[in-house]
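Just one chain follows, in the form predicted on its own, and it is written as C-alpha cells.
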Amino acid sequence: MQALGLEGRYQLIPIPPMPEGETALREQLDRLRRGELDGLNVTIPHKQAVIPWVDELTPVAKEVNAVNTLIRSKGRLVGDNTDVPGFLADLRLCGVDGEAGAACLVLGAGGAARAVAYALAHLGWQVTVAARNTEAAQPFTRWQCRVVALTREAIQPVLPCCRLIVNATPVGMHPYPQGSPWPVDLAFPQGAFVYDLVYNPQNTRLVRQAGEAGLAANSGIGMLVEQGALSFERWLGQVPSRQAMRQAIFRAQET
C-alpha cells in the first residue's frame, strides 16, 4: 500500500480454531459485510470453516472447497481462492514445468494441499497425496489423485518417477523450525524439485534436506507473494509491487 501511495493497513487478526473461534470469525465477516474492512485473508485452520458463512464461492474456491480470500461485492461476501493461481505462478518462476503425466507428490490434506493438488492435477500431473489422515484426503480422488499414508513405506514406491515434491503441511513452520514432514531415512528421488509452502523460516529444514541431497528446492515465499498480490488486486483493483512485498517479508523476518 505504501508503494502505491495508499492509506491503510494489513494486520493479523488471531482467531482460535473452531468451535471456540466461531464468534470471533463471524464478527470479522460482519465487519467486511458492513464495509468496515476492504477485504480479508483466511489462513489455517479456517479455510474450510469459513465456507458456510459466505454468500458465494468463486468456481475455483468451490472446486477446491477452501477459501483464502474474502471479497465484498454489492453487500455479499464472496469466497475466493488465490492459492491456486498463486502457487502456479511461482512454480513457473521456479522453472518447473511438468509434461503431461509427470508424477508429483503432495504432502498434506488441508486447504493448502487442496489448492496445490487441484492446480497440478488440472495441469495434467499425476498427483499422489500423502497424508497422516488418509480418510481426510479422500476428496482429492475427485481430481484423479492417488492417496497414500504419509509414511516411509507408503511413499517409497511413488518416488522413482517423481519430479516434484510439495510440502503443504505446516510442519517446519515457526516457532518449530526444526520439524520436517519428510520421513526419516527416506532418500529423495534424483532430479526432483522440492517446493515447501512454509515461508517462515525461509530456509526450512525440508529445503535444507533437499539441498543436502543435491536437489533444487524453494520455500513458500514466492507463493505467499503471488497469492497475496492477487488478493490485493481483488480488494482494491490495483496491481501491487511484488518486489515491495518481498522486501516487506524479508524485513519482517529479520526483526
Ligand code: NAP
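Positions refer to the first chain, counted from 1. Since we're looking at a predicted model, the values are computed, not measured. Under this definition, the rigid core comprises the largest set of C-alpha atoms superposing within 1.5 Å between the forms. First, how it differs from the form predicted in complex with the named molecule.
Remark: with the core as the superposition reference, the CA shift of residue 205 between these two forms stays below 2 Å. With the core held fixed between these two forms, residue 245 has its Cα displaced by under 2 Å.
For residue 192, the Cα coordinates differ by under 2 angstroms between these two forms after the core has been superposed.
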Second form
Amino acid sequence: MQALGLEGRYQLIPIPPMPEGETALREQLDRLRRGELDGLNVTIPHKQAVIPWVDELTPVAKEVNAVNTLIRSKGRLVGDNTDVPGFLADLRLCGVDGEAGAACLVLGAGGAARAVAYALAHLGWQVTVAARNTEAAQPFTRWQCRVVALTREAIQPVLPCCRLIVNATPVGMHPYPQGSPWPVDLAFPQGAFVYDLVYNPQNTRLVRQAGEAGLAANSGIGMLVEQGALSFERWLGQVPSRQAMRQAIFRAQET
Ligand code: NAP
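And the form predicted in complex with the named molecule, for comparison with the form predicted on its own?
Expanding to the full complex; the earlier chain stays at the top.
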C-alpha cells in the first residue's frame, strides 16, 4: 500500500477455530459487507468454515471447496481462491511449465494440496497425491489424481517419470525447520523441480536436500506474494509491487 501511496493497513485478526470462533468470524464478514473493511483473507483453519456464510463462490473456490479471499461486490460477499492462480503464476516464474501429460507428485492432502493438485491437473499434468491419510485424499480423484501413501515404498514407483514435486504439508515449517516430508533414503528423480509451499524458513530442509541432490528447488515465498497480490488486485483494483511485497515479507521474517 505504501509503495502505491495508498493509506490503509493489512492487519492480522486472530479467530479461534470453529465452533468457538463462529461469532468472531461472522462479525468480520459483516464488517466487510457493511463496507468497514475493503477485503479479507482467511487462512488455516477457516478456509472452508467461511463457505456457508458467503453469498457466492467464484468457480475456482467452488471447485477446490476452499476460500482464501473475501470480496464485497454490489453488497454481496464473494468467496474467491487466489492460492490456485498464485501457485501457477509462481510456478511459471520458476520456469516450470510442464508439457501436457508430464507427471508430478504432490505431498499432503489438506487445503493447499487441493489448490495445487486442482491447478496442476487442469494444466494437464498427471498428478499423484501422496498423503499419510489416504482417505483424506479421496476427493482428489475427481480431478483424475492418483492417491498413494506418503511412504518410500509407495512413492518410489511414481518417480521415474516425475518432473515436479510439490510439498503441500507443513513439515519443515517454523518452529520445526529440521523436518522434511521427503522419505528417508529415497533418491530424488533427476531433472525434477522441487517446489516447497512452506515459506518460513525461506530455505527449507527439503529445498536444501533437493539442491544437494542437484535439483532446482524453490520455497513458497513466491506463491505467498502472488496469491497476496491477486487478492490485493481484487479488493483495490490496483496492481501492487511484487518486489515491495517480497521485501515486506523479508523484513517481517527478520523481526
Ligand atoms: P492443512 O489443510 O492443515 O493440510 C496439511 C496437510 O499436511 C494434511 O494433508 C496433513 O495430513 C499433512 N501433514 C501434516 N503434518 C504431516 C506430517 N508430519 N507428515 C505428513 N503429512 C503431514 O494445511 P494447508 O493449508 O494445506 O497448508 C499446508 C502448508 O502449505 C502450510 O505450511 C502452509 O503454510 C503452506 N501454504 C503456503 C502457501 C503459500 O502461499 N506459499 C499457501 C497455502 C499454504 P493429515 O490430514 O493426516 O493431518
